[in-house]
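First, one chain by itself: the form predicted on its own, in structure tokens.
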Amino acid sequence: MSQKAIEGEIIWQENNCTACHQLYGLGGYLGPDLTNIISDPRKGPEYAKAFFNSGVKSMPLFNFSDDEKESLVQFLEHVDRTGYYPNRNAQFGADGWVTIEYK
């Protein structure tokens, strides 16, 4: 992960984003899963930056700087590159192991 993405992960953790949002379906359920928000053709980096401070519905109003928003985008880009959620091509083995599709 780049230094900028690591800074974004720290911001994610310090602001307890997982309390409301999920990555790979893990986390809170008040907000949407953000695993693939960056590569979603209807959303993307600029969409993500727009709601970081403005929020929607019950999302807190944050005062992230442009640099902090870019760090969060870099973190979410890193997450996005690692796979898909939901992973619709998962294969479940008889032994209980699951094989998933990676990007």
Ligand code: HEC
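Being a predicted model, the structure only gives us computed values, none of them experimental. C-alpha atoms forming the largest set that superposes within 1.5 Å between two forms make up the rigid core. Residues that one form lacks are left out of the comparison. Residue numbers count along the first chain shown, from 1. Compared with the form predicted together with heme C:
For residues common to both forms, superposing the rigid core between these two forms reveals a single consecutive run of 3 or more with all Cα shifts of 2 angstroms or more, at 94-96.
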Given for the second form:
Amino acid sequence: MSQKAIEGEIIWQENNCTACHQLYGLGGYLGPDLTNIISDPRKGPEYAKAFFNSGVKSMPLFNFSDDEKESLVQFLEHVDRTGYYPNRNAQFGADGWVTIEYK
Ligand code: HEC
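Counterpart to the form predicted on its own, namely the form predicted together with heme C:
Let us now look at the entire complex, which starts with that chain.
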């Protein structure tokens, strides 16, 4: 993970984004899952950045600098590169193991 993505992960943790958002379906359920927000053709990095400081609905109003927003995007980009959520091509084996699709 790049230094910038690590900075983004720290911002993610310090601001408790997980209280309301999920990555891989894990986290709070007030806001949407953000695993694939960066590669989503209807969303993407600029869309995500617009939300960071918007204070919409029940999301708190943050005041991130452009640099912090870029770090958050790079963290989410890193997460996005690792897999899919929901994982629609998961295979359920007879032995009970589930094989999920990785990117
Ligand atoms: C108290 C709950 C809460 C916290 C904490 C929170 N959010 Fe949100 N967030 C929401 C809600 C609710 C929405 C949906 C708003 C809407 O659709 O109008 C949202 C929407 C978003 C979206 C747009 C998602 C989409 O697919 O449309 C992004 C990106 C986002 N939040 C990022 C973050 C980040 C990054 C943090 C931490 C710095 C964070 N949020 C912290 C509640 C929260």
